[in-house]
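In structure tokens, one chain follows: the form predicted alone.
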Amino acid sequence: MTKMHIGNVADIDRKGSRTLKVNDMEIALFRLSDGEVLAVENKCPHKGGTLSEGMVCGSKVHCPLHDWRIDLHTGKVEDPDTGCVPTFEVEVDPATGAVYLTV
């Protein structure tokens, strides 16, 4: 696993997202309304929808294609749908706001 500095928490709006490419995978970073930053693969397991374009409600993102709800902590799709997306560890330095992603 590799831990990398990817930016600053101020670069991500609350209830917003930011994407980055790591190797051949696009990762979506989400900043929740409480300030927590979470990361998942930017691809819905249903039809490949771009999750970073979805609406964030609480700690779930709604896929913009078919409204599948995905828990950003676990990557698990909410019932009655099934599936999962990879999640990634994110750390935010409380002193500097630096964001680190482990892949």
The other form holds:
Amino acid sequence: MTKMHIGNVADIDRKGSRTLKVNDMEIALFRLSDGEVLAVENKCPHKGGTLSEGMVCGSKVHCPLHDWRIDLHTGKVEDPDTGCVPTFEVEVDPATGAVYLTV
Amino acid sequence: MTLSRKKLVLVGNGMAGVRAIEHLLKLAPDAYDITIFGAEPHPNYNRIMLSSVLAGGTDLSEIVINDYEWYRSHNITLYTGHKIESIDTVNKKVRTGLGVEAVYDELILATGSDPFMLPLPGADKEGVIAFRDIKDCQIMMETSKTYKKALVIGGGLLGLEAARGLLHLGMEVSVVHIHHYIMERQLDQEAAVMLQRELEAQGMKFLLSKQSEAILGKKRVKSLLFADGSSAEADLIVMAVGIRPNTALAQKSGIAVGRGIVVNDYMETNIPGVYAIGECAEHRGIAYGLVAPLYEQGAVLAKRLAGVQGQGYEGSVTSTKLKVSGVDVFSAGQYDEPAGSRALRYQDEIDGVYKKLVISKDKLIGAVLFGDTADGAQLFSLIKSGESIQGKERSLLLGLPDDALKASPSARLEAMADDEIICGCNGVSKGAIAEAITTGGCTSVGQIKACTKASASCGGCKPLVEGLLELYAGDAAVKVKEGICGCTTLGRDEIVAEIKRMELKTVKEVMNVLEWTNEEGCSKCRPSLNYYLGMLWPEEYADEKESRITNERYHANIQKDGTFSVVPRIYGGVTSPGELKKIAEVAEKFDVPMVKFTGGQRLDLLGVKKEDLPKIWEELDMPSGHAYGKTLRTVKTCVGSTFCRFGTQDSIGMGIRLEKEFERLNTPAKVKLAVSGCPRNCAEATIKDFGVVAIDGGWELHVGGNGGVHVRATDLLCVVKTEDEVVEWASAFLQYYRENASWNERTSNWVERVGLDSIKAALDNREDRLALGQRIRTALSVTTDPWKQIVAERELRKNFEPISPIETA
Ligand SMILES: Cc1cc2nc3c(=O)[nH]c(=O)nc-3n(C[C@H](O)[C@H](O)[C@H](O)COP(=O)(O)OP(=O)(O)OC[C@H]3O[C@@H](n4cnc5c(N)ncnc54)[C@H](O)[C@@H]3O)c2cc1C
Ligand code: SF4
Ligand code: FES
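Following the display of the form predicted alone, present the structure of the form predicted in complex with the partner chain.
Expanding to the full complex; the earlier chain stays at the top.
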């Protein structure tokens, strides 16, 4: 497990996302409308859609390919579909806005 | 140590209140000491069944839901025949008219409603009653032993049920109704007349178009006088003209009251610790008069009282059917034959069956069924789906052919094997749906859809799902009105009207004010709201890029492997060697895996990585072709008079002009144009949203074509003479479409839905056309080229690039 300083919250738009390659895996970082930053593997359990390109509604993202909904807190796919994406711990320093990702 | 329990008091021992208590007992059996006060001298009973009691199908003792033993075994203190007269919300105490007092920590008001009694002179005479409770039922039974003549005022659902009961009791019954036919809120005149005849055959009489004016008699009622001077004799008058939430107690106790006792989504009134549910409550402006919603409210309140986190109550849309002596009645959609529609009727006077299908173009828009309502669900789903029923009219009207006709749909469903697939799209079996209903507790098609995915795709199986719901859930089934998505029950027109009326200016505002159930909406409603707001307030509205579909957020088409495709704008499909060279060089430089001509005469660079998009756009230095958006795509052209030996007009010039005119226009769905230089129509203009075909000395304008899933040839809109007129009509048509279609609705669907005639009428007047044209130019004036903007602005560009971690020590 490594903790990385990956940038500042301001790098991610609200209800937007950024991606990051760690080793061979792509991670999608989302910033919710309330400012919280969450990270999941950027790969939809359905057919591998890039979740970072999906629409963020509340704390869920709609996969851009076939509209599966993924809860960004738990990584769980919402009913009636099933599946799960790995999630990663994110910390935001409230003072500086620095974002740390633990992988 | 003894645990001190909180004290819960329920006022109103009816269907809603006790249902909430039942739920609460399941969730938190030991949390409260419960006391219930009921004004009626009975334990909790099923009010709906009073109709059956009166009609002779059921005994009064059978309609009790919870007997006295139930209250005892749950340690509930029950006071029947005790009406609460006052609430002291400061000291938290209630008091009955007989002087019994009880203190509470939490108080539920479930006082139901009062029947509405017409304030006629003489309405206080003996023999004038309502149809609401056991007492009314008993009075009717008693009266029928000594008296003969009964009048029921009100020819709606409840009135007819009362009248049917009185007939059963051997009385002579007349139904007095103010409208000229009965059940006018549910039926068309033909069906109402057949129903009336059916009931007349059972012995019921009708006095229609009659306004009651006074009740005459000494002590007891003798007759009813009407406004037209006529009168009718009566020993008993039952008023069934409506109900009114029972709010008197709440009102005098300082609890906020509107139509009913005002509650929030958790059934809380304005006074802490006081809740209201059932017919007495008003939630989001609605006081319900049917049990299904009351049960939902009860479940929400029980959770709240048990301290269980849960979603609030969001309102219900309900349906009901007439429970009169085996007469089946169904109606849906526009059953009163609006202009431009035609109706197919089937009338079988012998078996008392009436069916009417209202058809506009080749679509079903309304239906009334009387006597045989087995096809109701199927017809309803056809109305909603809007699919063509061409060629099927006969079988729809007559029901299914031959053997299928004999078995009823529910019998067919019942006989079906559990592993038979109901929803072909998602592979959901009958067994899975049955389980979702019986053990999963689903009571609506929406819930079944959410739980099993059945009917979540094409929706073709919805009637079957509805049939199964009916079969397994029976009366618990709730018909939910469908909004534009799961976040709202409002339809497109309602939403647009509200945005205009309240001048809502952001997506968030719309969702708040119109009470969206998902706070941030979903991938369906957000893009539509963003579109409607932009369409309504072109100059003020700030487009929300985060509410755009993926393609429009990245200004390129997302492909199945997460790469994108880039289509630069090439007006009218005409390019130059220089432009081609540039495209070729960029494609080589960025290793674009495939270069392809699109169906719309443009060049597509396929397989581009997201991070390369801004660089490609920069190097291309061409405008965005918008091949990814709900917007003007391409204007296809043929060679026309420029080179073709048949061409009568300059189709290339016309196409380029149109493409430049409407470039970047936001539209409800993608829009494609084409211009052909003569009727040979090499540009295939008659399968485009707006097609232009040159003829000798003019231009034919065609609309509503589609070459996609449902191929549709255009309808001819009109013929014009000059190029300027082509632009004028195209502007007007496109703007009218922008203003009236639903988001994601192609012109082909829209033209079929609203009818070509309505569009012609709207564009007919030149002034109107020019006004529409003015509005489309306003909308266009605020658009910019997204590629240029992203290339120029670092803040936008960053979203295309991956983050690179910062070295830490
Ligand atoms: C004849 C008939 C047929 C119906 N058929 C259908 C149908 O087919 N489908 C359907 O969905 N709905 C039907 N309904 C409507 C349905 O019965 C009501 O919606 C439902 O009963 C309302 O429940 P409630 O608990 O809010 O009120 P109620 O069941 O009316 O209970 C309220 C109770 O509170 C008591 N009360 C009032 N004030 C006080 C007070 N101050 N102190 C103590 N007690 C008080 C009343 O006496 C009453 O018993 C029918 C109604 C009637 C009358
Ligand atoms: S449509 Fe007519 S003008 Fe255009 S290319 Fe075909 S034949 Fe020639
Ligand atoms: S790949 Fe995500 S929904 Fe299909």
